[in-house]
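Take a look at this one chain, the form predicted alone, written out in structure tokens.
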Amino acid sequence: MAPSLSLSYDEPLFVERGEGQYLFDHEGNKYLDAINNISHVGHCHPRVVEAAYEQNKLLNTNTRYLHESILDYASNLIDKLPDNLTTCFFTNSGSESNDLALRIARLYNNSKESIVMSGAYHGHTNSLIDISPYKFFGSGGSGKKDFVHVVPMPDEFAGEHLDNESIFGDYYITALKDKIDKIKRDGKKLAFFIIEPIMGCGGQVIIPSDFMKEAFVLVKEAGGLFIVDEVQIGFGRIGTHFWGFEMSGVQPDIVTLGKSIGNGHPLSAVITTKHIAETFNNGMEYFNSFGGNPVSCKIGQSVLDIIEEEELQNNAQEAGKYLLNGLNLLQQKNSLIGDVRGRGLFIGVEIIKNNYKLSPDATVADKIVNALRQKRVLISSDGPNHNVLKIKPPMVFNIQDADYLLESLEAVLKKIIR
């Protein structure tokens, strides 16, 4: 394996199975599952399990041949999105589809000129490195490219605002409108702005409902694209909404999906208008080997039937509710924890040193993270100074998940602090 590769915990785990919202080791161990998103509505589920069989049996072949499956599945897919998505590309990575998000905005408006968010990141290709200051900022990254501009992540707890002592949401629609004021002066035009709304690896930060209205006017009245990445959180995984986008409202010009599209397996896709769409078709074919092929395409259709029928949109808004809650009550009593935020099944939790805000202590945050790997919860930590717990768990994750994690979390705490 390449050295670039790391494992999860000091002590890592070998995994043989999984079940729901639960893992297996080799010794038969169970462990609660609170971190692996992916999975979206359970690991192994029998009937995705059962579609991937099924059709596998029958046929698994690439675009260039006539099948329903591919239909039925964009039909259904853009029946969960505004009126004006109506074009799918299928491919097999999140980070494949936000590299052809990239392409097909950039044709657009014969433009490189691209904004994202600070903390951002969007996949591993260098393209999208290029985009995602998570990575070019951080270790081993070669720094932001000329036509990459990086607008301050709206993050109320500590976000840039808190220095410059300026009001919250004027700081940051500001700095972007700064931004494309730039673009404009320099003579160029702006190709796109992209976003999640709740920023991922940026440390489960929600972006205003505001922000994303006045950002997406700004960016229109522009000329550029609006992206909206939901690779970590569509599917109803907030709860309160289908798509994170929803929160505020507005209506993007692409999205793309991954991770929990295909419940493990590897699927994922752009959604666009049909304008945009015809746009993109120059002449040069846009083909993929294996993005929509038929395995690919009933397996996606099983998650979307398995979230409508097993109402995994409204338990990630009730477990996650009560989860919130619990968290909040644990943040009243424990000075390590700054802050907690979240949506549905998609929470951070801050931590800090000594009641100090904005002293983040990564330290800390993995003696936790390791700890509870002891006790059998795993979760993971993230953001930009690396201090936030992460729980995004499969969407089976139930009340009475919540209150192990709670309860082990609290006993955690309890030791670090002696």
Ligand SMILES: Cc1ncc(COP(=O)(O)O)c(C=O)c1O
Given for the second form:
Amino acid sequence: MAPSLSLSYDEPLFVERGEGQYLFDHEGNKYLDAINNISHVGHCHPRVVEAAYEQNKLLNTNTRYLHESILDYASNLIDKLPDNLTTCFFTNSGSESNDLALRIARLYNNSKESIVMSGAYHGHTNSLIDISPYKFFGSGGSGKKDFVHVVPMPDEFAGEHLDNESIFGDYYITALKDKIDKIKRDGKKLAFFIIEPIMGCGGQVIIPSDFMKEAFVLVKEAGGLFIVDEVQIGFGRIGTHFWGFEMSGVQPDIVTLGKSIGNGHPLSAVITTKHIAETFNNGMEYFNSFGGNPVSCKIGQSVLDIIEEEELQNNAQEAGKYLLNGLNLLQQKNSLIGDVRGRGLFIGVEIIKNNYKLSPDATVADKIVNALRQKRVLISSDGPNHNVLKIKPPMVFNIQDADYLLESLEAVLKKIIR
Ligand SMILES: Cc1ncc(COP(=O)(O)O)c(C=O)c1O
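Having seen the form predicted alone, could you give me the form predicted in complex with this ligand?
What follows is the entire complex, opening with the chain shown before.
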């Protein structure tokens, strides 16, 4: 195995089985999985397994043959999106979706000029490392390319502009405007702006609605495409809405989907307008050996059905609210917790040095993650300073699970403070 692969936890986990929101190790021990958002409707959901099995028995080919599964699925997927987003490309990973979105936007505007959010991660291909400050400014990264323009993340807790809250919004939107103006001054054209409505690797930071709305207007005025990366948070995870961009009401030009869309099966999608998709149809065929195959489409459809029938968006809202509330109470009692934020079942807990707001504590965050693993609760840490505890469980996570997580976290924090 390649040495650049990593394993979670100081004592890595040898898992053999998954069921719902639980994982079981080789000795049969049960773990509460509060991190694997990919297993959206629960590990090994019998209906997803059944959908894969039934279609595998019949046929699995590619999109060069007519098949009803892709049409049914595409049509049900776009029903969940705003009216302008009508055209689907199916792919096999979040990275593949974002890479394709970049090709589409760059061809549309005949430009490579890209605006991205600081701390963002959009995938592991060459093109995406180039637009992921999380990677190109991170360990082993080789810096920013000239065609990439980074705007500061409007992070209300630890962002770069905190001294005057009343001008918080202006500061970040002006930074975006400056980048757009610079591109114009250099005689170039903006290809796209890409954003996650809640930043994942950026530290579970909720992008303020005003920023989303104003950014949308600025990007559109400049002729750029507004790409929303829903790979982490789509499909009802945030509880109040099915998609993250719906929190602000903007209508993106391109939406990229991944992870939870296939509940662990390698499925992903790019959805855009008919007009943009037609521009991409410039004579070069788009062929994808696996994207949109009948087995993937049946699996994707089963995930959509389960979210609806098991009311998982509502569960994310209820269980998420309960967990956030519990974490807020814990914050009041605990000087190591600087901030608790999130929506639905996408939550971040910022760990700091004893009440000192702008002093991120990655070492303690790591200790907490490992101590929780010993208590059989699985989470991780992330963010630009590696000090944000990430909680994003399968959507079947319930109130009892939230209680167990809260009790375990409280016990771990007590021990660390002592
Ligand atoms: C926001 C975001 N976009 C894209 C990706 C890439 O997805 P994948 O790992 O499926 O290639 C990730 C992966 O973590 C992600 O967090």
